[in-house]
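Quick heads-up: it's one chain on its own, the form predicted on its own, in structure tokens.
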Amino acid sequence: MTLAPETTDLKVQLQLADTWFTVCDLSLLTPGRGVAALLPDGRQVAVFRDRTDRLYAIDNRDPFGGAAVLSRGLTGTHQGRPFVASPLLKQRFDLATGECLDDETVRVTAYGVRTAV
């Protein structure tokens, strides 16, 4: 069996400041895996598609290690919290808020993330 993937027009758009940045195609993104993406300013963010078909968007660098990396972590949850584990050293962020759910001294910046045709 071949399966075809999925099309739609649906964009992927950040919240950055007052405007809205368009990102990627929808289904560009793979559900339970992130992808980076370069923001205008330089950064890089981590966009997540979870499988139940909920975007995040959070900082792409590791704040413990300071490579850009999250994008590549593991996902999962832990008490309804949907998170990240970095692949570096294995600490993990909230993708909904950014917090750091190992240190809560710790956090990441987290985006609004919407879908736009």
Given for the second form:
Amino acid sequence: MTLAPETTDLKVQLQLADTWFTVCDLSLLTPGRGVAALLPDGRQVAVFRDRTDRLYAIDNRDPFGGAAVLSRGLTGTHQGRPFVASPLLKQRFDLATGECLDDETVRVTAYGVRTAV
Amino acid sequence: MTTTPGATPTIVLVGHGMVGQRFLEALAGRGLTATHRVVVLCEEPRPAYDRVALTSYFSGTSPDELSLTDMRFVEDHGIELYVGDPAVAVDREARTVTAGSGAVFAYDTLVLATGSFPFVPPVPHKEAAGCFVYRTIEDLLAIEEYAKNASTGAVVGGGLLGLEAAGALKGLGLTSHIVEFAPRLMPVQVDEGGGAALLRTIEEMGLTVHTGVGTQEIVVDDAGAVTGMKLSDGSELATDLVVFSAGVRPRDQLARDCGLSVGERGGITVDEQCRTVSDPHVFAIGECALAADGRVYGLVAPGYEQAETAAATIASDEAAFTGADLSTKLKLLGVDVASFGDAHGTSDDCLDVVYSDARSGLYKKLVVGRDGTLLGGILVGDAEAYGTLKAFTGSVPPVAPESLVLPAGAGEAVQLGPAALPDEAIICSCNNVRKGTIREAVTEHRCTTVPEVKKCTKAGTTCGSCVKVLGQLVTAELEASGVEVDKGLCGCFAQTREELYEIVLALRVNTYQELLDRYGREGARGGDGCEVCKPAVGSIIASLAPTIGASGYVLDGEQAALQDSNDHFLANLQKNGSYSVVPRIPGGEITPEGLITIGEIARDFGLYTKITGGQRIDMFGARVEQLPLIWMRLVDAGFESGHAYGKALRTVKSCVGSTWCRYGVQDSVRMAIDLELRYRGLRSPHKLKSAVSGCARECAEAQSKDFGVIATAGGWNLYVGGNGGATPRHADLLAQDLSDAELVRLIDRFLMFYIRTADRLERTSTWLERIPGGLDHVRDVVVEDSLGICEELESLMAAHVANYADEWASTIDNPEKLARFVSFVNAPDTPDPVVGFVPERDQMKPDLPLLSIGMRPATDVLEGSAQR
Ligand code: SRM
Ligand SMILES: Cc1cc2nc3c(=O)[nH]c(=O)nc-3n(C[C@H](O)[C@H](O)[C@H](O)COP(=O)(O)OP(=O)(O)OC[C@H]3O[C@@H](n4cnc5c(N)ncnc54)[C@H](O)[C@@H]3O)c2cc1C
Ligand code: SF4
Ligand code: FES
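One more: the block was the form predicted on its own; return the form predicted together with its partner chain.
Below: every chain and molecule of the assembly, starting with the one above.
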């Protein structure tokens, strides 16, 4: 069965090894904020949507404090790079690459992410 | 117990004082803590603290604040720290150290950092009750206790420490004497002329100085307590308390006992690498060491250098300690005294330049070489130029030396800024930081503030005497690199918070996107903003919501994306990702049923409970998906959000007031409740706190609040701009004897004026200090209506009050909003596996080890994400 895209809920999918893992309906993401998703192997991913509906996904664990909270940070753009600021001690992470903008020796995993019907 | 050396070599450090701690930091900095087992034996009942700042205990610095030891540092580096356990013996043959507890530690390298002990002259009854020394926190606690029953105190010794101790005794309310054997005060640092200027100033402060006399005997009463002392000139001085401050001696007994060589006058003999000359496995650093240049250094800066040298040597790097400079600056009893370089002019062929004004207690001497090189100097009464002069020592200053010591206004006076210093000049001698390093911190490491530079370079983190010069350098460097200090809120907006507020209010801009796209900086328009401006603008929109036609509910539409993480979840995030919950308890008044409800909820959800400093109850450890369930029960029982998470009104504390208290003159509880209910939910640049006291005894501490109210027989006094926290400030009286209605009206205006004009994260205290005209201007505006805006301010507040709705009640009624309170978007009922708890004192606390393990499979780590 095919449905017109606008009447279907688009799904958010994460790239894992060689499969795409469906996380949730796109409508559950608020532009400018993130959500946490649980992967089958126990890892946690923070998934974000920006104001132009681009999607990003990085590891949810704050490597500085250890808690799994990056999905709850504030997002923004710094010199053209989309980032999330950890709600714990405010270090910023590039949403596209996982690199920490405040400490170049630290990075978190970044995941491929797409929408699919 | 005997510990044998295994595969990892062991470093044992004896003595955890200032130098010992610096040594540990140097070890960690060189990665040696990772390759070595590090054992520390600390004799004192507390880990290393700032002995240099010891006296600040008497001006309110707590022992905890004096601490130099960050327990996380100790844990992170796997350092075994045995507090309260001294080393009692060293067996150099077997290479073991025995501790007082009986434990035996094998070492590959032993580092002695045992410091000094105060020298007590061998006078009769020197150990009587009432005799003290001045070295440790415990000494100070004992002096403080004894002084409660004393009225006079005498200090034996008029050196640097003796003056500090005398100042402290005076501060404790004692009539204070200083007895100095030498003919002048601070004989080591200052010369005769300086001593005279110092003497005059100190006597003017009400201290009695006896120079040129020695202490012969301590006089005691039948119970053996001090009543006075006999002096060498035959006179007797009545005193209840004696502090010996007659110099220090190296603590080298442990070293002597194990056969290490010590100097004739004490001190463990070491070479330029700080290795003992007797044993290559043993080092000595700090005040217990007799350095290669034949001196024992009684200052912290040389000790730090020795610590770095020893650590470098252990790491097989090249380093040497060949001697250090003895510059000191002291500010006590309000007198500045400083000496630097060759203060006494002992170099060949040197000349003195002296300015002296005994009338005003000023004495300044510079020692200059034939070629004009500045060699050293002494400053008494005004040490303003110390930082600059010390840094110029060893070079030819760009202006004539005399112009550097003349007081301002005496014609030639020259203000030589630190900008003129060469890059090699040492700015911070405690930490040996050069001017060049500070400049690099600004130019290369992008530090833009003094705290950042301190963190980056360590300059200014010990005695603090260089901080002023540091500030001047940072500003000069920023200006030089053409940084026009940009007042804009952040990278997205060139306007200040105040300007954005005016735009939002005047143009009725009610979304962040519109504001960014129309008024943001060129490159930021159309973007996603940043973590600085989003919450700031979110707060402006929230505080003006009814007036500009925005929703007053902070989770509505776009506003949800602007809120700081805590506001977004209407709760406070804790270190392990769980949340705390704080219901509002207006004025701190709560019914037994209310208490029971909170207790039941906390029990049912397994939360940790604590009474807060704000007269209410905090429940910790809620998982994000539990928040709505907890709040459904709280709202049912009539509780509301306490906004503990918001830059908003927190609490209005109250004392019990006239209803119960025999002193109360007004009903402070009722007023506190009224005020808390009026201003609840008001978003502001920073949090707002208030309190109402029922009389001038001030049990509610209203003068430490953003707005505080104290009852008077005729009504209420309103105080504004108070602050607790890191930089406490007493509130200023804004208006007196107000009626209820006048009080509320004035607070309305005050708060709205603050919200309108303050910077982001600027509390009322700093705002009041910053705005031009200060308190007088604010009084003109809010009391006299000098700007004609009071009507507007009042109507803005009236709109806020009329539109207030409890955020949590609105949220639990809104299924769409509730959807965000889940652990995982794809597994809403699975709790976050790293949020765990372990028991503590009959309740629970976060399971921190769980955080460091994380739930991360090894492959993830291998991909390069950092592990911490
Ligand atoms: C819970 C509490 C400590 C306690 O167990 O007693 C507390 C806890 C926190 N305080 Fe506080 N403060 C608490 C009373 C105080 C007080 C005492 C008072 O209010 O009378 C002060 C000093 C008074 C003052 O603010 O002037 C205080 C001065 C601070 C400061 C320093 C503010 C300043 O202007 O210097 C901060 C940091 C900040 O806000 O930037 C802070 C920040 C915090 C934060 C928000 C830090 C954070 O971001 O995690 C803590 C959040 C706790 C939480 O998760 O619930 N807390 N804090 C108290 C809550 C009171 C309440 O019922 O709302
Ligand atoms: C009131 C006061 C003000 C001062 N002001 C200044 C100043 O303005 N500028 C300045 O440069 N210096 C100042 N000093 C001096 C400065 O504090 C010292 O130079 C510095 O503390 C020396 O460090 P250290 O580690 O060598 O010795 P300490 O800090 O004394 O540490 C030695 C530690 O070793 C412990 N210890 C001794 N024997 C053993 C053992 N067998 N086993 C285990 N532990 C042991 C001691 O208990 C002590 O805790 C001041 C000192 C005092 C008391
Ligand atoms: S401030 Fe005054 S009225 Fe209030 S409790 Fe204290 S003494 Fe009583
Ligand atoms: S000179 Fe002491 S901290 Fe800089």
